[in-house]
Each structure stands twice: as structure tokens, then as C-alpha cells.
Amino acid sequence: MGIRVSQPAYIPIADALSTTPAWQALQSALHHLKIAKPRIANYFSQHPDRFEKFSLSAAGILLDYSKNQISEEIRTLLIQLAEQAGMQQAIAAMFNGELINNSEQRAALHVSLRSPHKVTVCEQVVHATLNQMETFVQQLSSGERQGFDGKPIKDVINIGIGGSDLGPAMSYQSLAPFHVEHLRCHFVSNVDPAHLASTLQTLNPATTLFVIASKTFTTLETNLNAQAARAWLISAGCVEQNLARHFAAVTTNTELAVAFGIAPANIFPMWNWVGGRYSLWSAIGLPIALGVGMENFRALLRGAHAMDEHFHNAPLAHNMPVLMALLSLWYCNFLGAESQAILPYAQNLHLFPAFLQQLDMESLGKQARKDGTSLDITSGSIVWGSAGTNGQHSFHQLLHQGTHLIPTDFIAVVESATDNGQQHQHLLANCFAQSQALMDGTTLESETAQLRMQGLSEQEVATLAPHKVIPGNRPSNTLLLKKLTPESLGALIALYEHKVYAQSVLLQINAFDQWGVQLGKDLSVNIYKALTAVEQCTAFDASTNALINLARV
């Protein structure tokens, strides 16, 4: 798979997708569902192979969708959609390098970044990137590069926030058993001070190296934290001339970082066409590579490579990412869904669903289509979740018997991650156990039977009974993957991707820019100056004009 940077035509948008005959189609189809109520267990026993029709694996995960609100008419319209939306052109001029950020007339090629050619000039600079990187990873692991008092580093503080932050912290801390022994590596993202001020309260100053992760240098939060870091330093006795010796950056500004004291060769490259949240492959993962050493960063990218040929080849029927994509919109835009809930049965993505909430959220969050029209359906979901199975002692209770339909990914791993394979096997039990749970439910006259059984009179069994009756029905995938380890990792991360990818194709929207995202920093910095301000403010609303000169210290 060779990759370029190319700029042709665009490819115009089409009409409304509401406009497709699938579309409408799907809604006829949705009107015949409403009446019939079909329930998901039914189809298990009208047909008792859905668990090999609707489940599939790619690049070491299964994907067992067979527990979803669907039967086969209905995925066959739902794969007619994805024809009828482009979704294989799209596919092909995401990896042909085609400037699908249209917005900012940008190529999005993160899949670049773990392809292991060398063909074209984009692909080139990719790999003169990893071996910088390798070279850096090597210096720290031998002891070579040291602090300022000649001590070899041993803690690694990145700095930096969105996507330079939650795509490294979340990796780092869902490979725990392959981190090194000779380094640790911490995150610190807050603009809030007590984030830095705790990470920093056991560390030596002469031992723990900084890398600043910004595109461009000039994010607020990152460049205060920044400032603080350095300020650290210089109190524990760190001269001016040794500063360089614990810092590191990843930016397209070389001028700034280096203006900030950052050696030339400590500084490794971005690229505009990489996405914040579609980074760390690069090197913004650099502390994922010092904390896991190079090989399993590279490994991390194979993985994902991996799902990626399966993303660029596979035909939509049987595309993973296409296929939970549709899943997305059916729930959204048909059986009325706001929300989905990501739950890893694995402790070691308990960031998982923070990671996603960004990917899917910063991505899909869109109002207007491609070609500016208003978008006429709904856009992405609500995404958020935590690690079972300490959910099910909490929010659990809300997907079983709440009146909201809540589309669940459950995760789980096969093989433990320690020695304690019972207690992993009680995991895996509950992960299925719920998934089951949510499609079964239970029904009035099962939990009446139970309460007489256990000698409730009849008044007790008629006020009791209707509190415990879960109605099920609630769909549900399975992702199951048979370690957590670099590779497996990476093609799950390439999953969801290439999921949230897929279903901007289907809303005609730009996945790959996020404007709602800079008014808040824009305005933030107007109320700072008035906060710093003599004089009470009055310059804007009311209720902004209290909280400031209440706020003042």
C-alpha cells in the first residue's frame, strides 16, 4: 500500500443521504419493525447460525455483532447505504492521499504513519522519523542522555493536551506489562496547576526529562505547563546551558521550540496532515516508545497497519469498520439512540473510552455537511464509558432498566495479563454475562413466579414484581481479543478509526477538523486579561461580568 500526498478535484458531495433509495427503504423497513417488536433473542432461535453470519475478525479481533437491533434484510439495506454514500470511493481517496479535510484543504493520512513502505516521500519522512526516534529511545535506555548533574534519566513527563495527550497516556497505560524497568513516563495535560504540581511532588528534577507535545507551539495549557516545568528546573539548581538536557518537543515550530530552549536535534516533526487525535503513531507517541521500548511501539504500528489493509481491502459486507459504522448511524438516526457506551472488560484500557470520547466526539460532532448545507440527520453519539466490571456497580443499572436505548461495545481480552487465570475467568464471565443480560432481560411473569416461589403474598408479589423486571432487547457488540499486547492494541485503536471515518462518509461530514473547538480558547483569552484586570469588568454579559470580578484574587 504506497501512499501519496496528491491533490485532485474534489469529490463533490451527493444529494442527502435521507435522500438514497436505501435510505428509504430503511425507513419502510423501520415501520415494519415498530409493529412486529421483534426481540433480539428471537432470531437466535429462528436461525441458529446468527452467531457465524453476523461475526467476523480482522487483523486478531472478533467482532461479534449478532446481539444488535438487525436482521439480514436490514444489514443487507444498511450495506446498499454504504454503497450509495460512496463509502468505497471514499475509502480509496483516504489512501490515495485526496485532500478529504476539505475545510482545510488537507490530506488525512494518519494510515501513513504505520505503513511500512518507503515508497513515497511522505513515507519516507515517516521512517526518518522512527529512527530519530529509535536513536532517542536508545540514548535513554543506555543511560547516555542525562540530567544536569550527570545522573541517567529516569522519569518522563509529557506535556501536552487532546490528542497529545490521551493517545500516548492511554497506550502507555494499556501496555503495563511490557514497560520498561528503567524508566517511567507520567502525563500532565491540565492548564490547572495542581495537575503539574503532583506529578512533579516525587520526582528528582535532575532525573526526569520533559517532551512538549504541540503542533504549533502555542497551546495555552501546554505552553504554561511548559513554563512551569522549566521554572522547576531552575529552582532545584539546573543553569541555563543544561536546560536542553530535559527537554524535548514534538511541533511543526521548530522556531519556537528552539526559541524556548530546545536543542535542534531534540525536536521531532509534525505534519498538517495528521490530525491531532490521529497522532500518536507519530511522534507524538515518543513516550509510548520510551516507556515500551521501539520494538513494541513498532509493533503498535503493525497492528494497526494490519487493520488498516483489512479497512482498504475488504469488500463492505464484511468490513469491520464499515459495518460498526452503520450500526452507529442505525442507532442514531432510526431507533433514536443519543449515546454509546465503550466498556473494556480489561483494566489496562480504563482511558479506552476517554480515548474514543475525543476520537469519536471531536470527529463526528458536526452540523454542517461537506459542502456547507445544514446536516439533516443525526450526527455522532454520546460516547462514554469505564472499565467493567466496576460499571456494573454503578451505571450498569441504567443500561438494564432506564428508558434511554444505549448501544454498548463491550471489550475483553482472553488471555490474562497476569498469572491469575481464575480470577480472569470470573472477568470474562461477567462480560458476557451482561451482553446476554442486556439482550434477555427478564419479563413479569418470570419475576412473579420467582417472588411466589421464594412463599411473597400475592399483594407482595404484585407490588415487588414490576421493580425487577428488565425489559432487554438492548443490542450490544463484542469485541474480543486474545491478548492485550502492542499489536492487538494497535489494530483495536485502527478500528475505532476507521469506524468513526466510515460514519462521517455516511453523514457527508469532515471528520478531520474541529472549529467548535477554537471559540472557547479565542474568548478565553479576552476573560483572562479581565481577570488580571484593576478595574471591575463590565464588557461582557452579566453573568460573565460576576463570575470574573468574584473570581478576581
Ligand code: F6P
Contents of the next structure:
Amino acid sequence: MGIRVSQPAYIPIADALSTTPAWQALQSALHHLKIAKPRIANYFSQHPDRFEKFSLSAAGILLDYSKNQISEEIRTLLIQLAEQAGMQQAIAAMFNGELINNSEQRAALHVSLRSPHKVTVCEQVVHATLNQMETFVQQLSSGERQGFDGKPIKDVINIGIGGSDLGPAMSYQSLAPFHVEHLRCHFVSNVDPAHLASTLQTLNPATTLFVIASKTFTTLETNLNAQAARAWLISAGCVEQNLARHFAAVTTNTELAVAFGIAPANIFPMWNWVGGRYSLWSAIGLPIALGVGMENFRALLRGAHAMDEHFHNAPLAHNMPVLMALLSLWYCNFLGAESQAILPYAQNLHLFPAFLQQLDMESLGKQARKDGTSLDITSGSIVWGSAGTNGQHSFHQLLHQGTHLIPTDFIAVVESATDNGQQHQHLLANCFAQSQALMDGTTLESETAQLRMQGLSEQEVATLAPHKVIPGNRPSNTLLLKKLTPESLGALIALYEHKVYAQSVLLQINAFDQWGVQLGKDLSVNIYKALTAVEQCTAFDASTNALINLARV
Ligand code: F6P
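Return the structure block for the form predicted in complex with the named molecule; the form predicted alone was the one displayed.
Complete assembly follows, chain above in first position.
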């Protein structure tokens, strides 16, 4: 069946973003910047109120974007660019349930998953599912749900991949201080059997429940791991008729879940108006609800809803996700940045960069605009990062002295998750010092003077000083959360979801499909056949043939 591709009505420009007046104005502003070479640090000396003018709060999160390479003039032009890209209409279109995922003819209604209202059909099925989840959570916490030998379930393993893994795993990890005592959650995604095997090593089959999380229920990795889980239970003495006690599923594909042997009462619905990477708020979040309790899961939804309200209603000039999207576009398309670092200074958020990689790169890694024409500007960037302070002792060297421009998002939490105040203050001090060092850098003059003061010879000074120069003027945002709670985490995730959507609107691409991942999956089918065949492989290119023949068992 062919897919009908509708022209989204809300894009008021027929032509590419690069032809808008705001884009042209930004180009000429850039020309002046290249001549004047302003430094971020100078903006602060010229405008002592820069922090007030370049920061805002929403849903309990403060965004300080004052340490960026933008003047007030550039910001004004960027906001005009958002207006000319039809940002306001596009935001409304998402909240109204229009088919903004036009290549798949679907709405993208993840905001309905955290709506407190029960008005629309979507909202009604969402609340019914939340109630189903609540009952399940209660049954596990009361010990009513038992494994094959009558003992209560103690461990839950989520088997899923991509959006059916990263969001739940990251949220569960981020909310470590909120974990319930009676249950531990684990996450298995990789088709490499080592992942499941290492997870099962310390677990008791009789008290372990598997949640098979797959929107489609056709994902190879998930299906193979689910089968291996079933085999593990059987080999531990679980008879066929007791297997259903150990499985639940979250899927749009009830038929396949039932065929696998999951009891219909343990199947939680998903809907095709929710994209995989936007799905942690649905029953895909079941392991989060099991792991931190339903009240905390509902608090996560509340935090996200608060950010939804902000994104929906705030004017563009004061709209946090829109401003972050504009900054990303500015760096990628005008200043030549190719990547963006995400550095949470909170150990519990260490999976956040990996979660964002899928959210951002699977959404914005596109080369065709929504109408099928080629994108003539740079798509989304490479997202990477890890928890601070660890990165300071590894890759921050490149941030400070490498030749790349890498805009960075620092995420800091004011109140510690644990009680050790002193260590936490060191964590914050290091976070703020990094953004300051990236901005200020050091000069050849000051490094030379310092080395002279240390008594080095002129020749030694001349050789050593250039190595110590840190160019500075490297941009960063700082996001400040009061405390890492279910609410603030919900708001933080929703902030980035909306940042990604706003960026897709600017780029005029569809943030909600992922056709690019298909080819590799398809090719692997024939390669698997060749790998498991008796005869030598000659069907592919010489490299692939050789690799297959070397790896054939
Ligand atoms: O391979 C990409 C992808 O389709 C993601 O978009 C998705 O989150 C993941 O696979 C898992 O899909 P499913 O939930 O259908 O198993």
C-alpha cells in the first residue's frame, strides 16, 4: 500500500528556510561578526544585565543561555526566523493532533500521554491505561503477583530496544533515590546474548517478571531476547501453563504478543500516534512505574505537562525549547558546529546523553524536507556526552583546546540526591568552572607573563606558552534544576523533546519518522542466512564476503 504524503498546511513558506528574510539578515549579521569577532566574555562587560536578559525559567528549570555567541540583535533575528518558519502554527498543529508525521500519516501526540485532562479520545485511553498500570503496580507491590513457585516477584527485566529501552532505563536510573524497596528493575536491549546472560546471572527465575516492550512486536533484538527469556524460565522448571505469570507486554500488536504466550490481561496498549522515542510516558514506562511507584510516575507526567504548557503558550522570545532549538540551528548552520555535548553534572543522569542521542539524532538526522525536496542546510548535529566530572578527566581537553566548535549543554542540580553537601558543592563548582573556562580561556600574553614569573628562560617561555593558551569563546547553556525529582526529570525530558520538534520545524523536516534505520535491518537478513549457510559466501562485495567467511561457524 503506498503512503499518501500530505503537505502540512501550517508551513506558510513554500520555499526553504534559507530563503526567508530572517535567514538572509542572519547571513549579513554573520558577515559583520566575522569581521568584528566579538567574544562572549565581552558581551558581559558591555552588558552587566546579560544574565537577566539571556536566562529564563519554565516548569522549575532555569536556562542560562547567556554564555552563547549571540548578541541581542542575533537573538531578535533568530526569533524572527522561528516566526517565518511558522513555529507558532507548528506548535499548535502538534497539540491539535494534526498529522505532523506526514510520511507515515500519523499525529505525534506524546503530549496527550501526560495531559491531566480526559476530554479527547486519546486522553481517555491514556487514563484508562494509567489505571491498568496502577493495578499492575499494586499487584506487584502487594505480592499478589507470584511466579511459578508461588513466591512474589522481586525482579523485573524490561526487554526492549531504542525508544522501548532508553527512556525507561534512563528515567529509572535518574530516579535512583525514589526506587521502591521490594523490587529491582533491569533493562536488556542488545541482541548480543551477553546482555541478557549477564543480567540473568544473579536472578532467580521463580521471582523474575519480563516486560516485553515493543511498539511493533516485530523487532528482532527484542523477539530473540524474549525467546531466550522463555527458555531460561523453562530450563529452571517453569511449566508451560505457568509461563504467563512471568510475562507482560507493551505493544500496539496485541495479536503477536498473544501468539508469544502473553496473557491478554498482561498486555498494555500502545498507539501509533506515539513515536518510540517519545513513548516513555505511555505504558512503555511500566518499568519506571514499577521501579519508583505509580505516584512518582504520575509526578513525572506532571512535570512533563508543565513543560508542555510552557511550550504551547509562551511567546517565542520566551519559549525555552524554541530558544534552544534556535541556538542549535545557529551553531550548526551559521558557525559550522557539527556536534553538541550534553554534560549532566549528576551521576544519576549518566544515561541522559544516550537517551538524547536517539531522541535528537533519530528525529533530526534527515536529508529530505517534509515536502520531499532536499534539505539545503545542515540537519541535526551529532549528540554526545557523559556525566561530569568524569568527562573533565577525559574528553574535555578537546572542548577547551581542540579546533572544533562544540556547543555544550551543562545540566546541574542544586540540591544533592544524597546528603554529602561538601562533595556536592565541589560537583557544582566544577560544572560552573567548566562553562566559565570554555568562555574565558586564557591568552598568550597572560600565559607568557606567568611563565616568566616562574623564572623560565625566554626560549622555554616561547616554546611552552602556546601549549597553555585556551582560546575560549566556546558557547554553552546551563540548565539548573533545584532537585532531581520525578517532576523535574519529566520537565527536563519534555524540554528536549520540544527542542527537537522546534528544530525540526525550522529545518522543515519530519521529526517523527526514521526511514534511515531500515536498510541495515533488511540487509542483515540475507547476511544472517549467509553466516549460517554451509557454503562459502560469494553473494556480496568482496569485503562483506570475506568478513562473512571469516566469521562463519
Ligand atoms: O530501529 C529503530 C526503532 O524503530 C526505534 O525508532 C524504536 O524506538 C526501536 O526501533 C524499537 O522499536 P519497537 O518498540 O517497535 O520494538
